[in-house]
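For reference, the chain that follows is the form predicted on its own, supplied as structure tokens.
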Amino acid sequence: MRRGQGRAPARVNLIGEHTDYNQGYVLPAALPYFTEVTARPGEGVEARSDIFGETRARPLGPPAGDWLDYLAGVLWALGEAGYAVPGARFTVRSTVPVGVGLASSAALEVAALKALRALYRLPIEDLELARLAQRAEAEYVGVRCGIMDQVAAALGRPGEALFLDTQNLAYRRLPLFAGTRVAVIDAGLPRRLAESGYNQRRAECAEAARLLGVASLREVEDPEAVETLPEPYRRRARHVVSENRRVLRAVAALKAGDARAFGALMVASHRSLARDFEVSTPELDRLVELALALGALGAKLTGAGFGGAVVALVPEEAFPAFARKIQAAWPGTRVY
């Protein structure tokens, strides 16, 4: 029987938080954890997942509120784009941690689309594939997201950062610093108000852009312009405008091989996320400070915030001791 296979990595965002839905710059990096999907011809949608240890199946139709929605969603998105795909039977294997903020849903969507592309010989380039994956999640599953996660899953390579302009999807791959390791620190912090808080921040950014007379905060060239806004729009816009500048400076630091400058920008990003964007928590703040005290060159929350994980840049030779000390100081923490 014919089959198609697809593979996509987890991602962590090094810097550039809450800028993607403002048409700004982001700098994610792929991690060496992968979701692999095999697709075979079928009607409707059926999938066996080793993550959930179960098989689910149903006809194509509206979402049902379970994990199968992500696979039904990519089939729906292909149909909406004019590709005649009747359905598929999927097998899903993954080493991507779920619920940590490493974009496990994007990895699943992109791996499934790559498998369907191979199975049905669809003429889809990787960037279009990322757009289809985002449409599946935003319009079918109902999770309002920017496109960073899907592009990182479609184009990212472990050992490299992906500098992405979300306004036009221009991208550039950049090697990470030699002798360093990107560490993800998951203390199991619950994401309090993550969905409602995320949607509120999106709305606040949209209102700030409206008040400034621009289509998106990406278009704000003068940082002083945001200081005329009423609260909380002033602080929300200040974070986005300054974060875009930090991403550009981080790219320059990568090119120059200056890991310490890069780390300092990560810390500045976290402080802006905590103070101006107000998406950190006391626990995330303490975890960032702990990582810095134990030798990280830089650390910040990663993802939407309101809980979740911390990303840190750590000297490679120091990583084993760093991970042990983190786990000793904060029992139950996982360091990837």
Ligand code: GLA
Second form
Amino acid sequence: MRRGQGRAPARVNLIGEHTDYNQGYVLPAALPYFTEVTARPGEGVEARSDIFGETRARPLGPPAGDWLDYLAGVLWALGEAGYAVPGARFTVRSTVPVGVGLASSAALEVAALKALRALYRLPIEDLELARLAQRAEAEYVGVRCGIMDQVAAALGRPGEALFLDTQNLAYRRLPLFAGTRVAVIDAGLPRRLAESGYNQRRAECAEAARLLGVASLREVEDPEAVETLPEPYRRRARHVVSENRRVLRAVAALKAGDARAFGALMVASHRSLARDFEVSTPELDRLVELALALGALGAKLTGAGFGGAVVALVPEEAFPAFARKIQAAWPGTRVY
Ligand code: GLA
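Any chance you could show the form predicted in complex with this ligand after that form predicted on its own?
Let's see the whole complex now, leading with the same chain.
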């Protein structure tokens, strides 16, 4: 029988946090964990997933509030974009950690869309595919994320960073530093209030832009411009404006092979996320300090914050001892 296959990686964001919904810059990197989807012709939506250990099926229609929504959502988004497909039967296999902030839902959506593209021979480019995946997540599943995760899932390749301008989706792939490792420190921290906090920050950034008379905070280049805003808009905007500048400097450091400068920018990003954007937690702050004390060149929370994981840049030869020491200091932590 005919079938289509698609595959998409997990991502970790190296720097450029909470900038994507402000039309700013981001620098995610794909991780060597993948979601693989096989799609076969069918009506409605049916899926078997090894992540959830079950099969679910239903006719196409409104969301039901379960994991099948991600797959029903991409079928819905295809229909909205004029690619009417009758439905599909999916098989999902994945090594992407779920619930850690490594964009497992984007990997699932993008892998499913790639499988559908192959099955139904749809003339969709990767960036359009990322947009469809974001639309599925935002409008069907109902999580109002930016575009970073879906573009990283559609274009990312392990070993490279993806420098993306979310204003126009212009991107460049950049090789990561030789001799260093991008480590994820997953202490199993629950993501408390992530959704409500995320939506609140989005609204605060939109209000800051309105008060400054600009369409988005991306347009603010002079860091001084935000200092006249009332709180909390002043600090929120200060994070976004300074974070965009840090991404540009991080890209320059990456091109120059300067891992120390890059690491320092990650630390500055974390401090800004903690103090000005207020999306860190005491546990994330402690993990970042621990990583730095144990020899990381840089460390920061990754993704939305409010829990989730820390990303660290670690000299390759120091990684095994680094991972052991983190696990000794914080039992139950996974470092990968
Ligand atoms: C989540 C969202 C992304 C981005 C990050 C913060 O991961 O899905 O779009 O906004 O938070 O940088």
